[in-house]
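The chain below stands alone, shown as structure tokens; this is the form predicted on its own.
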Amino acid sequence: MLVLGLQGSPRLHGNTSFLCSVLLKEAQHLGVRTQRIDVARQAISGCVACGICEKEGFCPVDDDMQAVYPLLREADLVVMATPVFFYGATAQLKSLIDRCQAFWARRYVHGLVDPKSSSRQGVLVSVGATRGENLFDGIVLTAQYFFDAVGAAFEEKLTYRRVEAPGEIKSHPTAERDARRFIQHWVSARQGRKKLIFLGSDNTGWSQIAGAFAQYHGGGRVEVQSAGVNAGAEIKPEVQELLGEKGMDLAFRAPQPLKHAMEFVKPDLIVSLGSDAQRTAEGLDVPVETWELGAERIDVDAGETRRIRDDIEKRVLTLIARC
């Protein structure tokens, strides 16, 4: 699992930053992998409304946002953290949010669904100086549509009024406890899920397809990763096309080696797809299930690849039913 913190305050040690850190540190304490992005320290330009994402599904602006897109797709929980600036999010965080129009376009223009969106969630953390009744209304609406665009259910909002001086949040009667309790509950709700790794030779073909189907159909009931004995450079275009025909989106993903997949979690089951994967999996102290697909290469006859794709989906549904 990955908890991704988008810390939007220009103050690295301000009140918002502190609460974001509380969430991430508690997640780390519970054994969850975390990553924090101090958005104000990134070179992320605002959206220029060029319309290319709606035509092609990708943002052409070459800056630090290109490294954020894959993290948003990998994340299981997205933390949107921002102080209140004129009843809205900070300009730096708003630039990141606006650049997620690329995700919106892939989903609502191109009709593609991120397989992991069935289980990803989002939490808003926000701190404001005044007591106004509508203080957080703008930020909550922004968070609602941001989480929808990135494929995350809006799970919780942790918002606190009348907190202005640096460090003042530490003396708030409930804020720190609220943050810890939220992440404890979030992690607890995921304990006991079966952890599956779909292992291929280079994680550019069938293992990616199997992992995507398991994430899509699992709906959070299983924790899924795909990996390769040796990771390839990028997912094969044929894989994107095969899953695109099913309405699924593998954009912004990259192959990963088995070592990385097992760094933070020991799987309950490894499903091997291919002879290299089978030999590697059988050498590990983990239960192994081998799927014989009929073809290890994915660039065979188009009709055959579709048959194997559909066979993988049926196998995945059977596997999930057993979990």
Ligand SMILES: Cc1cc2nc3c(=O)[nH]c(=O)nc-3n(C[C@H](O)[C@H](O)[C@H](O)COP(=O)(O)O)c2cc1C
Second form
Amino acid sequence: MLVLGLQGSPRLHGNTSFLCSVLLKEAQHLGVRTQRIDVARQAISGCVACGICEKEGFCPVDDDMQAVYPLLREADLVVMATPVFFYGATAQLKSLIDRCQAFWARRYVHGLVDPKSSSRQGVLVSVGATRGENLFDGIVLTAQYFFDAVGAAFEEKLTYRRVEAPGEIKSHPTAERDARRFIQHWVSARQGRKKLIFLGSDNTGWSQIAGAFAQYHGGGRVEVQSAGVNAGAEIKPEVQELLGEKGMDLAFRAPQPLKHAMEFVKPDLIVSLGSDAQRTAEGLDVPVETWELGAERIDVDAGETRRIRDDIEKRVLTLIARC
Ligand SMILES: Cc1cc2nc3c(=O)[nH]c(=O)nc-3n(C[C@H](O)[C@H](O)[C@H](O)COP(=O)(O)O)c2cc1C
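Previous: the form predicted on its own; requested now: the form predicted in complex with the ligand:
The complete assembly is shown below, putting the previous chain first.
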């Protein structure tokens, strides 16, 4: 699991930063992988409304945002953290959010669903100096549409009024405790899930398809990764097409080695796809199930690849029903 913190304040020792750290440290303490991005330290320019993402599904602007897209796709929990600046999010965080128009376009123009969107969640953290009733209204609306674009259910908002000087949040009666409790509940709700790894030879073909189907159909019930004995350079374009035909989106994903997949997770089951994977999995102290698909590699004819894709989907549904 990955908790991704998008910290939007330019004050790195300010109130938002403190709350974001509390959330991420608690997640780490509970064994969850975290990544924090201090957005104001990134070079992320605003959306120029060129329309290319609506045509092609990608943003052509080559800046630090290109490294954020894959993290947003990998994240299980997205933390949107921002102080109130003129009743909105900070300009730096808003630039990042606007660049997520590429995700919006993939979903609503291209009709492709990110398989992890059935289980990803979002939490809003925000602080403002004044006490007005409507102080967080603008930010909450932005968060709602941001989380929808990145495929995350809006799970919780932690918002605090009358917090101004850097560090003032530390003396708030509940803020730190609220943040810790939120993460503790979030992690404990996921702890009982079966952890599955779909293992292929280089994680560029069938294992990616199996992993995506399991995330898509398994929703919150299983924790799924796919991996390779060795990781290839990129997912095969045929795989993107095969899942695109089913309305699923594998963009921004990359193959990962088994070692990486097991760094934070001891799987309950490894499903091995192919002979390399079977040999490796059988050498580990983990239950293994081997799927014979009829072709080790994806370079068989189109009819056969579709048949294997559909066979994988059926096997995944049966497996999930057992979990
Ligand atoms: C440019 C700017 C605009 C702000 N606008 C508002 C505002 O509209 N309403 C408000 O209550 N506080 C406003 N504030 C105050 C901050 O929200 C407040 O100081 C907050 O605690 C800063 O959080 P940080 O320490 O995480 O940066 C503004 C501060 C700045 C610098």
